[in-house]
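One chain comes next, on its own, written as structure tokens: the form predicted alone.
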Amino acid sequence: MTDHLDGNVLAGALSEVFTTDVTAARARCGGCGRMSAIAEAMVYTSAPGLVARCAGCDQVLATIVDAGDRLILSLAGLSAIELRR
């Protein structure tokens, strides 16, 4: 998997759930423990949704699927998200 975008591509989809810009938030990868801005994630768009992977270990951090009247969000690969107030 080499064709990816950076985590900023998640901004639109995440703005439907969060009121702040989550791409500026810092998150911890549940796999390697890397703490970095969500915008630094490698995002793949060729799946049936967006798949964000850790830039350090390639673990899936988050998936976002637009299912029409629903948004399906998984943050299972993150052990923490740090949001600024």
Partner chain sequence: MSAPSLASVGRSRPRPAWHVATVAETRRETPTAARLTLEVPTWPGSEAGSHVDVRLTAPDGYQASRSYSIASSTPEGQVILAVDEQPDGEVSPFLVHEVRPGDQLELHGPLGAFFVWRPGESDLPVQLVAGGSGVVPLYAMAAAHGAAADAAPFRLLYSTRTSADVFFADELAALTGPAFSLDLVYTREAPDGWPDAVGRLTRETLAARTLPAARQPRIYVCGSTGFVETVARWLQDLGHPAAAIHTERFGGL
Given for the second form:
Amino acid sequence: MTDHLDGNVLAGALSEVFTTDVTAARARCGGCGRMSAIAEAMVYTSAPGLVARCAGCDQVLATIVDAGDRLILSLAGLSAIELRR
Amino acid sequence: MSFATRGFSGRRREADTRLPPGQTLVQDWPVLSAGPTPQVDTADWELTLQDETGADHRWSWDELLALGVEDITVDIHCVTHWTRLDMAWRGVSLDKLFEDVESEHEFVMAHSYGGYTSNLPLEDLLDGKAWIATEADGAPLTPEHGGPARLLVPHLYFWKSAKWIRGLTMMPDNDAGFWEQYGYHLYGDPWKEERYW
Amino acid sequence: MSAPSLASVGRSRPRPAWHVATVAETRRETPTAARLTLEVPTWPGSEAGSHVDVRLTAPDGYQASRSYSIASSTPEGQVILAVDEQPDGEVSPFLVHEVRPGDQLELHGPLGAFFVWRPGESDLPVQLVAGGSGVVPLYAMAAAHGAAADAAPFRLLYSTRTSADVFFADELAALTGPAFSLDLVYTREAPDGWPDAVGRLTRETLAARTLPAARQPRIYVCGSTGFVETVARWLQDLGHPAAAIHTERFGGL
Ligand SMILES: Cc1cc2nc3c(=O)[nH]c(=O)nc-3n(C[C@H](O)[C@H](O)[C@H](O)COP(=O)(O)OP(=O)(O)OC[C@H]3O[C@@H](n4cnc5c(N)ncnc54)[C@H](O)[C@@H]3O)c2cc1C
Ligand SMILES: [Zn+2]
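Pass me the form predicted together with the partner chain as well; I've looked at the form predicted alone already.
Every chain and every other molecule in the complex is listed next, the one we just looked at coming first.
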């Protein structure tokens, strides 16, 4: 079960953080500069946290760790996200 | 608002006094992976130990095995709450690798093929506490489980036992590795349940 | 029909929330799958293609959560799921065999604003490609398309083991007409007299049974990770731009 899913599967976890569904939002990869929807990232779920990687260059775009009473989110691999108002 | 779901117990979980807090016993060996599985041939495999002067100590596959393999039986504790007891491993003690390495630095970053990293104190890697493992359950490590070789540091949560190990770099400070940057504990003692920051 | 502005789509999209669902009905969908009809009084309705996260809790507090596509939902509080059993799985065997009417489940949703189809958004045709249970969100799209009497032509290529393994067989048959066509590929056993070869979907069949790139279809592909990977690659080989191909990987091999 090392195969990845699509960024669609992040919708539940990210809805705890953002007020709109950001899986449809476009974001830029900080590694290769590729612009794509969060939903198009490759997501590894059989791991200690959710790991979203760029479909272009494999760089880690985002991680979500469920620490019980806390959620630890990293978006460090993205240079920017476009959120529609 | 959670309530128990009638009839649901989940994958079979057993209790055992040898389990650290919050852990349950499994008989199988779940595969966890934060990225694509690197396929590394032993012919191309190399392990590099970089000391504080920046000098590299290198071992090919055959050179590693020539240092002497030992059989080890240990329990492993994954931070995702499963534990396997009495697991048979084979590998080379890190004491052998560090024999000729002089270093003042107290910390080590483990680097993997594929880019994974994990940080550890040097003292947790010495005195028979850590290995470069090449076999488990009596068979060579498969790529899914970190083959051809992975770090094995059974007294810490298993994310510290970096799969697809390719390098160890001495560090003056305890810089955070992959999961340690993204929310997991800098040290990770399962008996103290050091899971998250 | 004029396309609604993005702003209004955004505003009308139901917000995800946790809901308590009561199982109203369970029935066999295929030899390996069950259809669950859930009553969810607080449910806001959902866009076609979206999913829910189902969370199960054991008596000792242990929790397991999995995503399931919404086969259909109404703002009046009904959600239909179709779950295929993964033999060694933790959650799907429970949902297929253990759940019965009256049971309560926790749902988080509706989720996902990307792998969705919205009526009136475009006149371009739509090509759906399903493998096995991957048809669930695509069936929701076809049903929404039918209900909205949307003018964009729809076509579904559906790879299934046998005719008994077809999800929503009657519903799909009923939708078939000038605006929706269904192509089946049987991978294990075809009905008597079936003209095509039985076996895994091939690139040639995909090319022959889907809208050509020249018609600029919007494409939705759903199924196991391996199926989606293969089909998406072939579609690009056939000249479809990556941006036109929406994928939903269900996991597995
Ligand atoms: C957005 C989305 C929508 C989806 N929609 C649907 C849908 O509409 N219908 C549907 O049927 N499915 C759907 N899925 C798939 C669904 O979420 C589950 O992945 C599926 O039901 C399997 O879950 P499980 O708990 O039964 O299997 P899991 O327990 O997750 O295991 C899957 C496989 O891995 C093996 N495995 C994993 N961990 C272990 C372990 N610790 N020990 C032993 N074996 C292990 C098992 O043998 C099993 O074969 C969807 C997935 C996504 C991402
Ligand atoms: Zn990239």
